[in-house]
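In the block that follows, a single chain appears as structure tokens, in the form predicted on its own.
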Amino acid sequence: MRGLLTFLVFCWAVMFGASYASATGLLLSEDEIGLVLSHGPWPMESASDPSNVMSGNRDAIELGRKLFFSPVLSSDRQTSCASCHVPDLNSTDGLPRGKGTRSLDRNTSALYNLRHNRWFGWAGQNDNLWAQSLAPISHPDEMQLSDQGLKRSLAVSEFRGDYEALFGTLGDDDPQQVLVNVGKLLAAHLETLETGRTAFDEFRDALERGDLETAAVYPAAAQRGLSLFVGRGGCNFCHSGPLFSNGEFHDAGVPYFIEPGRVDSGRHGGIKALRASPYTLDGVFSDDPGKTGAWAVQNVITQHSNFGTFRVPGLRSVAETAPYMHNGSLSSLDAVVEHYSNIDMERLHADGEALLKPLNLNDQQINDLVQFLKTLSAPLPEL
């Protein structure tokens, strides 16, 4: 319910011939307000991850945080998770594409609100957070540490006692199980990284309870941008819900060539990797006896339309995490909005993506959309 006050003001406007906007100080229509309400409330309800026995465990969270900043997870003993997910850069690296032992193929994503995802990685190559967390450790272009090397490194580290207090004697564990355990510790920490409430949330909640005085504080430019976002722009088709993401995969008209002769297949390759992975919700390393969520990996299949599509990122605190898109090819929010305003339809190679059309926005409309996106920022949690 939006509140009795909103309803009464609307009725007054109709009866006396006033516009809803002039009667309330709002620049949104009733239909647009209904769409705005679908982007909350925030924070979302959350529960422990049943596939990760360490989820929500305070000791595991603290050990996961320490491991996140430790180089013991890398072969060169110089690289940590924080080397790429830099605290001072809002858990990104500020680069178009990540850099490990070589330049990587994709942009380094921020680490906030991950616990709410259904798929992980730009291509959805994992269906749970602990599997995504362990992937960089053994990747040859990232931390380059084998399962056996990880076990040896932990055995002589300051973290051995804390690890064994949670999992038992390290010497008894299979090296692959040690890798999984470390992934679950990292995931327990990452689950806690949730963004705070924003100016948009205050506006949205004020609308819901009919508090027009508080709602009127929301800047006019942001209201106009929000109107474009849920209205003519149709941005909320993909950027839906409290996370501002439907969690699925779409073609955004961004080139998928990594370099001459090499392409990023996106979700198509992600599904292949997912189905080959031993670390899914359907696998033996899941701690959930009921295999909650395993149906997704059991049923997902590769299709031609998957090629060159990438996961829709959430937009909370998006202004803090430039550059943008899966390849980091757009340096600013203005550039992103201009991309969708003038999108090249010839680049839309995936089936069924005709929902994207050039918006042909003018300079003020571009600025209004950017001003709205900036109201999705909030104080970020410490890594």
Contents of the next structure:
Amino acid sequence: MRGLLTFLVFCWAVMFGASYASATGLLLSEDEIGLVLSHGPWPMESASDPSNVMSGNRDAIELGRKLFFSPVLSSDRQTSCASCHVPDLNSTDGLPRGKGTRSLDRNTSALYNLRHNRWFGWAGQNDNLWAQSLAPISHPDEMQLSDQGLKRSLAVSEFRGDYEALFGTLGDDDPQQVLVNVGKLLAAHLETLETGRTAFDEFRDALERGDLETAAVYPAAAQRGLSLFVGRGGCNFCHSGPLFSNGEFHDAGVPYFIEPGRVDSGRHGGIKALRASPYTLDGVFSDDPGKTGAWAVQNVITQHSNFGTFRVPGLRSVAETAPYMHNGSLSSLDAVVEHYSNIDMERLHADGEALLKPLNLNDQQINDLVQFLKTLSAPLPEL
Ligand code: HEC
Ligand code: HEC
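Let's see the other form, the form predicted together with heme C, since the form predicted on its own is already up.
Let's see the whole complex now, leading with the same chain.
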């Protein structure tokens, strides 16, 4: 079906594209239109997560939401997930790097559209959302609560009744299982957080229908930026598909020194953490007897080329979640586009990316790309 539609648009573009272009203000070539279509449709189809028995369960989602805001999951009884993933800051903290009991090594991720990811965290240190969601609870620099501590804390909390209604008597549970259960409740909530439709989506769907009148509403600057994004800029090699991410790991030329003498090994360390984790899709805590998706963790191996690569972030609503990059080192979208425009080839490691080279954009082109990125913003769901 999708192929047919693409073909029809292609025919339409071949027959009328050129002559319509000046009359309608459509600034994209046929090839570019085909690439634009590949960034939708939105929303994507989604199914519940087979590794999480609580996925899609209404009571679990509600309890997961309450736990997200609750200091019951922290040893100091003052920190919640929302301390760093702040609702007023669109699920981030606005800081370059997260701040727990000390400064963390990475930028606090936004929490939208997570259900479509294969890997979680900047280094893909987890292969499922519940594992990523339980990690901060015991992390020494984040919530610092042991499995035992979590079980005790939950037992005396107002959530005990709701927890037991879903998982049975808390008293009988192994503390590690309690941690996993809490991770699954949090994940059930987080996977409901999807960004809405954007000006870009209206444009893309109008192109697919051949509806030039609606397409013409999309601003010229954004069209020029989009044309750079899928064309000369080569951005869509990595920022591909409806999420504007291929879901994999690349080196975008961001320095990986955390402080003098200490580097963030990115995917290299992420794979090590993943292989050591008891909480993968291949492990005993997955609820999926079919082990869907476990092939990925079974097959990843650390290679030199993984060093200093990070997960390609999706770009939906990116304008709402500054600062940018794994270390929050770029404060605005202008700064990000300038970074790609002047990319320092010395910073890309030897066996790194052949996809990036300095684009030498002028001010208008930089602005066009930023205007395009802003059309990926949508009303955000409440946390
Ligand atoms: C002290 C600050 C802090 C707290 C508290 C915190 N987070 Fe985070 N969160 C971060 C940072 C920093 C990252 C990026 C970590 C990385 O990739 O290494 C992150 C990443 C994530 C991600 C990954 C998103 C993605 O795109 O892969 C999820 C999911 C998440 N946090 C959920 C939670 C939940 C659930 C809680 C509460 C149990 C929580 N966080 C508590 C700072 C925090
Ligand atoms: C080789 C793959 C690749 C290409 C090509 C690429 N990117 Fe990226 N992009 C990444 C990776 C990887 C990151 C995260 C890098 C990091 O944190 O170290 C990123 C980060 C970003 C971010 C920040 C997102 C956030 O939430 O922090 C934006 C915006 C962005 N890219 C836009 C672009 C644009 C615009 C282009 C084209 C000019 C482009 N990218 C080309 C891989 C790529």
